[in-house]
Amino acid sequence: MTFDADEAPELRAAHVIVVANEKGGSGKSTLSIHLAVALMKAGYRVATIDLDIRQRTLTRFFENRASWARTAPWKVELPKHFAPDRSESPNRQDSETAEFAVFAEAIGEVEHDYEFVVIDTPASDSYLMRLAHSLADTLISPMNDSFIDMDVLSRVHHDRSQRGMVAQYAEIVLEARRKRRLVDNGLIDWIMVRNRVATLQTNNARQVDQTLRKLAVELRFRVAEGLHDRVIFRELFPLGLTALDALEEFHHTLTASQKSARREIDALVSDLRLPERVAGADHLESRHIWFEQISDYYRDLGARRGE
């Protein structure tokens, strides 16, 4: 893969932020929540895409969001939400072409007016799934520390001459990468979010962070520290609340945990270098700053591979 700096992108004014992982229970939801709150607090116009059509986790959550909203002591921030229905349709070609058009409705919607867009995806290949992919200026993918999950990217095997292929969920991005590429001359930047890192080092967590950062060079993705397992995420998920939220409202102060999520959140917002507002430019013109700095990013990482 390749990035030309002459060749200027076709970008939209809307950064869309893809969050997805074939592999379930790795916290795509809880990123996808608390990526949301986050921008809007920093004073974005965000909108939310809800693909998981099943659990519907991110669309409860601004569910209840709302509901607080109406009788909260203070602003708590909405984004433009959407939950598109899957298409019942039993011919495959008919169904797909249902989605699309809901989907693409939907992201008509908000590319002008909203500055992020946040999709939340199911942990299962699908037109859906893949069609969010092929849209990414930002994707993201939680993982847990385990050879496990690591195993939906590369193949992981006691034998060495079938260790490290390139396993399904990788190939999904590779492909939404070359199609990119051809459509508006895009990039995806993908990020590896160590997600529910216990707090004492294991050797198997060590293990797993020296291959994933050699799976980085060869698959071409960053790698961010994530969420911790925090009980305060579950606890405040009824109330559509968040540990960026004026929890102080409440107990006067933060605790030692809520300080730390919002550490934790904050660090991740950072790690990501999603486009900043920048003095006398408007957003699209920073996206095209970003464009130019996340290009310079993968033409480093080509170099160090000889290319």
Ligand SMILES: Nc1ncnc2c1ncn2[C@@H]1O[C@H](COP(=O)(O)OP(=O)(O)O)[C@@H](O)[C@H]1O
Given for the second form:
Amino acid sequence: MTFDADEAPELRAAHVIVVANEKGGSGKSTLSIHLAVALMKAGYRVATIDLDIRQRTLTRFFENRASWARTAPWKVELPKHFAPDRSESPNRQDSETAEFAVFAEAIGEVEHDYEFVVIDTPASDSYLMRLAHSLADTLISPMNDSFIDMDVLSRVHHDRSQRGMVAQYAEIVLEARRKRRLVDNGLIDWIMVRNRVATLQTNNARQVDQTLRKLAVELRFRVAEGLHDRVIFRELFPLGLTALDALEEFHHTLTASQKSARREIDALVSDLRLPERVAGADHLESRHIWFEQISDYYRDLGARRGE
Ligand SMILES: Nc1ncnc2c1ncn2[C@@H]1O[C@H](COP(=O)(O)OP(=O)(O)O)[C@@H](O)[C@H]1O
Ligand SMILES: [Mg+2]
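Would you generate the structure of this protein in the form predicted together with this ligand, following the form predicted alone above?
After this comes the whole thing, all chains and molecules, with the earlier chain placed first.
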């Protein structure tokens, strides 16, 4: 039995995960960061694209992480990161053409060699933001337990006649879905992720939850349990680290909040039901090692038989 360890892995086009919601501060960048790190830790090759040209949170995080990686005593995974600029052209068509070219080049560069592309987006409606939506295989929208966050999906109104109208952000997603169906009949799996959930279940949280589940049926999205409000989700940003990193190297033990944060991220990744048929780098490596072991076994067996 022979096995070529350098054999190229069988690849498919990368699975595109877009993190978006037209609501500032809902946790898009926080989720993008944790998701990208979780996928890298699971052994996948991950590319990241920061479309929030004004805030550049994702870019700043990975800059911090890259600087840590240079001196860290343990492995610090880094994605292939892109931060396209907004076009300066005053002509809308020219600027869209230029922005599309840069974006398409970034996707083209990674789609065959990476298993996942995670795209963080701005809160404001823009050409690139809509383009990213129409490309999403998985669309993740974080939202806080608040009717204000829900209002960008469906009008929350005391007047029944105005209640339930599809609102601006949901309109963007529905349009992206229509476009996508025309182009490649692809589906966009839209998942609403509750973020900064309070530990105490309040009356408001229960009402928001009920309304969300009703909307999920109308707008065809799934609801994931998501993340609680935890200091650990924000305090490590300057270091470019997350609760998923080997912080126990510092503290010699995992803190309770770190354990809970890890559990929540794990649960979130499993709720997303990302495709498993994409072989991760670690999976590939283990397969190579396993194949080598089998080869060695047969070679030894052959040698014992005097072949
Ligand atoms: N689960 C969480 N627990 C604690 N703080 C959070 C959580 N999610 C987000 N934050 C904080 O909330 C603020 C907004 O989050 P951010 O990810 O920047 O939102 P967006 O990218 O949607 O504008 C930041 O200060 C961030 O650190
Ligand atoms: Mg952001």
